[in-house]
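Given as structure tokens, the chain that follows is alone and in the form predicted on its own.
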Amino acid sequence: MKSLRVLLIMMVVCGLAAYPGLAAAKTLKIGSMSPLTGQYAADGNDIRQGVETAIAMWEKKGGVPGYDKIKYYPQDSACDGKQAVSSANKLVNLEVAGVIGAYCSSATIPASDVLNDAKIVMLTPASTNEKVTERGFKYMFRVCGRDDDQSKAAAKFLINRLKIKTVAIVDDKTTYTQGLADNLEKALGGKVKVVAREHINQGDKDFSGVLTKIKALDPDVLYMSLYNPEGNLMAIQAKRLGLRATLMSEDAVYHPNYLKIAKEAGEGTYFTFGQPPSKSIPEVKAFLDAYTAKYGEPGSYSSYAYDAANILLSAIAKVGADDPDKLAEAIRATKMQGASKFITFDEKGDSGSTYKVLVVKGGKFVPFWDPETGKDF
């Protein structure tokens, strides 16, 4: 018996010597923040599911070297600054290595104050307000585009392609929607007359007062700088009220739910959104196959969340998670074909914008106009 015990001990010692990572193996903790409940839960759960898809694919190929498993902590930030700060503090206390999130810029900006102070890297897949990466935060990264770029793409389209004379703009007074509306008005540069700047509240369902006022002004375009639930309903009510204006909106209303809810009222609506890469690219196909098999059709920012999680896990695989400075440097050095686009980061932590104009045609989003070339697709 004594000989057998000695043999077992020697086997363990030899095993640890041969595989040093086994001795140091520990659980890798990562978190996310997005609205998992409430009116923006569809987008928030798209983000959660994108992260889960990335983790499942890493685990399928053996996990992250040096870690026995990946523990994922999705938090409900609810598009609310206070709740986002609370979620960020919870993730700090959980000692996560990095955070994917949040969705709304009004949640991402205050949450990033907490995470940056704690030296925890944060990669937002969906917050487009330029202030997210304009504060010089070392640990803040953005996988999606920026609103100062999105607004320029929209302005070019309205001026050069639609050649309109007047526009009415509606926002919901949040950081993202109001910031984008301000940027659009600035980018129009007086070449299109803004006949109305109206505001609604998040969660509103009846827009008859605002739309009646806009109808009387008869703008060529009604630009909806809103989130998805309000945008869906406003499109329906605008058509029902008989507005002549062409509808245009942005990335936060661009979602499969717009097609399902607005239906015929949404036909002909123009959107700005990042150009999706070809489905024939292996990395894109791998994401679509894995995601749709478990969750069905991806939402607007599912692929961006998937890419953000892959960037974080790839960086941890290279440099570990113990040194936040090395981890941030590894993320900043990313050169990766993702499911959303080819991703690199600049000195601010931005990955660039690829905004194109799409139109709803036949119940589908169809690429329509390229701001870079000034030509139709």
Contents of the next structure:
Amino acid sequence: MKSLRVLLIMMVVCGLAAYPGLAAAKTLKIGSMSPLTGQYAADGNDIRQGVETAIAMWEKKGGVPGYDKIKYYPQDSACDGKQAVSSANKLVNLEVAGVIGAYCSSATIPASDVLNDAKIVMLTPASTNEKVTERGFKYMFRVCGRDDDQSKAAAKFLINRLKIKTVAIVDDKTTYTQGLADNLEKALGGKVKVVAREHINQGDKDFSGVLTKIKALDPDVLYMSLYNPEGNLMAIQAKRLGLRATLMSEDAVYHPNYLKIAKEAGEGTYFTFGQPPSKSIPEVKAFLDAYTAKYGEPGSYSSYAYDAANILLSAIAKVGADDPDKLAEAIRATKMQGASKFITFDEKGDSGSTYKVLVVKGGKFVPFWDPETGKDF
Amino acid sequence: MDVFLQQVVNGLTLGSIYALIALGYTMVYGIIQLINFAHGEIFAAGGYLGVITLSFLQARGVLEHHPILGLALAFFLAMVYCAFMAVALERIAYRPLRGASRLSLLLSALGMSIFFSNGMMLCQGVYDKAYPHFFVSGGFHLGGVVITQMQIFIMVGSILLMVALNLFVNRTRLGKAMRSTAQDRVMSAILGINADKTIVTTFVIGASLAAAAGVMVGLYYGSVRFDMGFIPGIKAFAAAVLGGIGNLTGAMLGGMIIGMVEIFAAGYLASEYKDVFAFVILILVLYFRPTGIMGMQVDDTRV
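Form predicted on its own already given; the form predicted together with the partner chain follows:
Full complex below, order starting with the chain above.
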């Protein structure tokens, strides 16, 4: 017991001795927000790992000029507005230079209020709801696409390519899913009849009740405006109940997990997602090699998070992190080939959408249709 | 009519799962008046052990030739593992607090629930784990109604387990000891019934049933995740209260009612409010019968 106490005292003393040494070095603090626990932890950890990959690559190159080391603070925003606000406040107190995140739009929007007031730049790798950048925030940027563009791409596909008559739309009543479902209904403009608009709850496992109801309406397409865990399960249950409908979904269900869990029930499902860049581009290859070596196969938003971190670190390397206005300007002026796409920002902070339609074929995501040209790949 | 029958099948399947989990809540409550919040996590651990066993057997090629045997082994291992987990849980978190206030016990239970859930996340990862698929598919059509093999398996399996439990509690010496400990722990101790042993037995049985439900859920929905115990745990707890907490038949009935209400609310009213309807039923029943549906005739079947 006594030795334990001595050990404790020694640890405290050593810790105190080490602290001034650390403080003297100039440390660059970077934060991120994503759901690290709870049901969206898979996507949340993809984002954390993407940021870590970017930081590791900067460190390998000798770090960010002007700073001795990079300190990374990943926060758990849990896809929840309240928790996202408290993570944002924590990052403000830590005086981070910039934040990557969050994942769910319902977490990003309230968190960005806090960060924007504190003049901290925020780059979301995954929140696609239009409101994220529509509020005219100076320090808010988006690396992924926008839902109004995504829903237009989906609607075009349903009308022009699949030429269907009826669709049933299911969402889970969160900012992102419901916003996307509303946009889709608007974009369809009555050309395809929406026979059902159903809602489920986040975290549900059993959808047999609502699917039986939809089966009786017999739509041509079942559009799942959901997140990945629920989307996987709904695909299995829809096929098992014998729904005739073709399945279609969006960027949040699009994840390697869909192939693993839904398996043959997921075959033939259409997705809208940002066009995956060619693997022959050196920047894309560098990301894939570094990420795969450490964490295995990247998730849907790993590359976006990696790009967001790179944009932030490159801007800091140019203008430093002391003046937030200069930093935001430098980010807005970004022109770089990323691992997810070629990135430039417009005045709102959007980086443009590159939505394409993909299909699950033979247990893989295969590019299927290009909304811009209206042709198959 | 087809839609209605299909919803009945859906409801019975979901209700069977809730009922199996609810039994564990109700048994433990009956004997030490504790709401064992970690019960949902034991259910999730059962699901994980099932997927680990089945994936191992599939990788070895055993599952293809002996699917029934593999399934039996998965259930057996999951139930044994969860039984040990429950023994450890009781020993570490509940037994030292025997005699302490009920609030401390409750907090200890909540703490263990969070501990187990995060422990599973750390050692099994944050991604869903997929069950081998050929159990999940397959089924037949009766008119317009689809009944899958798994639905039949869940319903029949649950009923068998519940009948076995009833026989055990009502016909065996250990079951009699459990009933008497539930009624009056001090008096049964005076008469030579080992209370600690009886309490551990209760935990073991409740956990095995939850483990079986965990494997069934994994097989039925095709995957398990570390946090899958939370929501079914809450629903099963509600089912136990609805049926009259402490009462075995009540827990089964409560599970079936909650499952049915949920499915019918989703199918005929609004699916986003299905949980609301389930809890409205709970509140209404408790308003008119504070002890739950079967709460009055506690004496014989209470464990």
